[in-house]
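Below sits a lone chain in structure tokens, taken as the form predicted on its own.
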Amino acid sequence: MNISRRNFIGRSAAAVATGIVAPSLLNGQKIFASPAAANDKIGVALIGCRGMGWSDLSDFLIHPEIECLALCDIDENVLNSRLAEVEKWKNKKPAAYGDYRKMLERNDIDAVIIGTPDHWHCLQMVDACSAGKDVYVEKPIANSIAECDAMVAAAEKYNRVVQVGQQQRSGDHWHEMKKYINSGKLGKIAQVDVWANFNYANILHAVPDSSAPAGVDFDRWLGPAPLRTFNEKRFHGLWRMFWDYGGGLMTDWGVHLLDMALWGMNVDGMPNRVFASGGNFAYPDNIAETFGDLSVIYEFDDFTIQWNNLAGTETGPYGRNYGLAFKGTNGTLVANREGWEVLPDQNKIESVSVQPDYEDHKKHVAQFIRCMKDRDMHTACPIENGSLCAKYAHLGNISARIKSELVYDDGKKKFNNSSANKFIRPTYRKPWIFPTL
């Protein structure tokens, strides 16, 4: 039975009324649901079982009302391993699928978790919504601007509850950060610095193409992306450093950290302009297509947001290899997932230090489940916000790829540059068709 017809209305409504769970609502509440009656079970399925998708499912299964009915993956080795893990944990083995479309035909699946590579998110999310499923989709929501728009349209057309896996939106210390910024104590904020430096984005030691490993349906893994032969340096864990499937550190960490920058500065639209420069300067032997070294400036009326990443290093400003800094006239607020602090300028304000509880992801999943029960579309990170952050990441990459300053009109869906417009919508490989809504 579809969850929209179940008797879930009225449960936990107060916790989700604002759309973003505030710390005051989470403190003192149990993250985990109370034991559920058999007819209150929520059937979930996972597409993409290896990495973050598995982490997502694990936090779903903490909740006793969640029943994992199906797993889907193109790698039989990963799929069989995860099936065994779920069976060991829940004493029930989910059904196995290699084609997610077959899985979506099941009427007992209420929600779908999408943990596949970025170039697959759009088709799978749109298909899941059209099949009447609610969706928890990993970030970035899509590998292109046009796909972001299609996903927003699908959630609206099919009236589905959607949560984007930008879990910082559910973190207490991030809400406390936002509250502090709103207080005005930092003074006039003229610049927000955002950075992410990680070794994994530096791919060295090229290897020749080869046959796909046994049990891997590589043609299905490619999906709508261009046809090519298998290469292990473009597959598990490394795919996001190649344009056909991802956008490098910019889309991997950028959506998380730019989300906090945009939220802190109350931005809900496009910047006035963006200009970027990128390459693989520090490690010329880096075989990644995406930018190991990237600098982006987003310009607004009275402030800028600046992004920087340097692959192959794990050091950064303020002793943090990733994070963001709101630079005000009275002091600077520096934040990442390990907490935030205020560094006063000439003792104009007091020092502040706030630590996290490291429960962001669990709270994010729990909030989505509550929204499903209440049919509340205002999840902590709705598809519209996921679209905004993904578009910012794509703007930075596109500007660097064409080596030009850009202005993007989100209403007209076009840049002020014909070369940039070519990157808005990908060409899907047959038989896959770009979704139209």
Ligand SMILES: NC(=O)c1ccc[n+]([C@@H]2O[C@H](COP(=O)([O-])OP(=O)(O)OC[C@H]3O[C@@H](n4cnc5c(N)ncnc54)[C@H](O)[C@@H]3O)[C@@H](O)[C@H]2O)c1
Contents of the next structure:
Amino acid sequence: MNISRRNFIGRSAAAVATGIVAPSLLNGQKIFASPAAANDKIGVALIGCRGMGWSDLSDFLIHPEIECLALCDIDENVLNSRLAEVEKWKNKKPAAYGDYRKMLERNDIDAVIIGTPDHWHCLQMVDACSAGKDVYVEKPIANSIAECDAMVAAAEKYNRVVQVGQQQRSGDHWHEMKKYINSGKLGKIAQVDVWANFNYANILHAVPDSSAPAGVDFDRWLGPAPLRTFNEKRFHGLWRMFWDYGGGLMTDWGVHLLDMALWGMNVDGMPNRVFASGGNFAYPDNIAETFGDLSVIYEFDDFTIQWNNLAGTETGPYGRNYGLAFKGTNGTLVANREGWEVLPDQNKIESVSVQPDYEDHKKHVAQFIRCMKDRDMHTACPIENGSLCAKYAHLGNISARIKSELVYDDGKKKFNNSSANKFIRPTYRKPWIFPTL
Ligand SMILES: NC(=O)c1ccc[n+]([C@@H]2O[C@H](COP(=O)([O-])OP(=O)(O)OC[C@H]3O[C@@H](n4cnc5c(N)ncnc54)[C@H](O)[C@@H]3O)[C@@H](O)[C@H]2O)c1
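Based on the form predicted on its own presented above, generate the structure block for the form predicted in complex with this ligand.
Zooming out: every chain and molecule, the one shown earlier first.
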């Protein structure tokens, strides 16, 4: 029986709801790489060990059934220190890899965590799916619109359980926020403001190119991105501010926060129009290519979502330097990771204040592990949602880059603008090949 992943998501949700498990749904798909894993250990490997990948793995390792079998990084300094940390924690050293493709050849790895820079996510995720691994992939799922589509297709084609690292989807206070918004108590919501004002994206001073540090395979770090010489200001962590590898605050924080805006407003498709303006106005000497200052309006039939990121000012509306404000006729709901509150308009509704438990990430990882065991494709943030949110972020950046209002047709995979179309799909540097599915 050939059951598509999208159908499977619907059916598995129904099966869960009715308590009926349909084993035939699993026919023909690889369940775990190692036969004992469903009842016993789950073999996990990490690609990209420095920052968020390591945080992700750490929340996997608190589960006794998780066994970290392998780590992969192009920087031996990072790799060796993470290997030592896992060994100290678990009394067992994982295998070390510089080439993730070699690691994926192992049959004992059930799931792969991808914590590399954004320009690598697509190839690594597609390859992991085709090798029969389940995948926990960091956000934004990809550095372009076409890569998002390839990743959705890969999850479907290979029937893999995929969780995107948009952990707010597993946060209780965010679920309560959505419930409150959807109750209608706020009245008619005409506007959702979303903002992120962080300094880290803004103060990049130029330094000369140099040779890569010892132990770094810089060609493999670049991977499908254009060839260039090493520069420390474009490397670990800082790559976010250069278009070949990332999309600035718009894709970094934007994906997390737009996810909550779209979820709250029940949006599952593209906006009618997007228009944006951006630059590096506050810090003109900033060498970042991405926008330190950016404003984007996403237009829908009867409301707008507005994104802002601002350099040099770590303050913001409602005393929060990042967050969302759902503006209804009865009041405004203001939210971020530190909680949410309802600010009534002229006492039309009651004030509400909800605190978080700061357990979003742990719960997100745990939910993925549960889905892997149950072969439940209904993860808290499936690849389809990661794709939606990443596309919104890319639309904002593209509109600002070409200084034009845009309409994107997600069915035809085209903008109403030929200059914008050039940003849909990156040209991969040989020998890397854009995945065809
Ligand atoms: N979910 C969240 O809250 C959250 C928070 C921070 C970062 N992130 C995401 O996590 C990802 C990583 O961000 P970061 O800040 O940790 O970046 P980073 O630069 O600190 O770490 C990336 C690591 O990947 C390694 N790497 C690069 N190319 C590789 C390859 N081909 N094979 C193996 N290793 C490779 C690098 O050497 C480095 O160790 C990004 O996509 C980012 O958006 C998510």
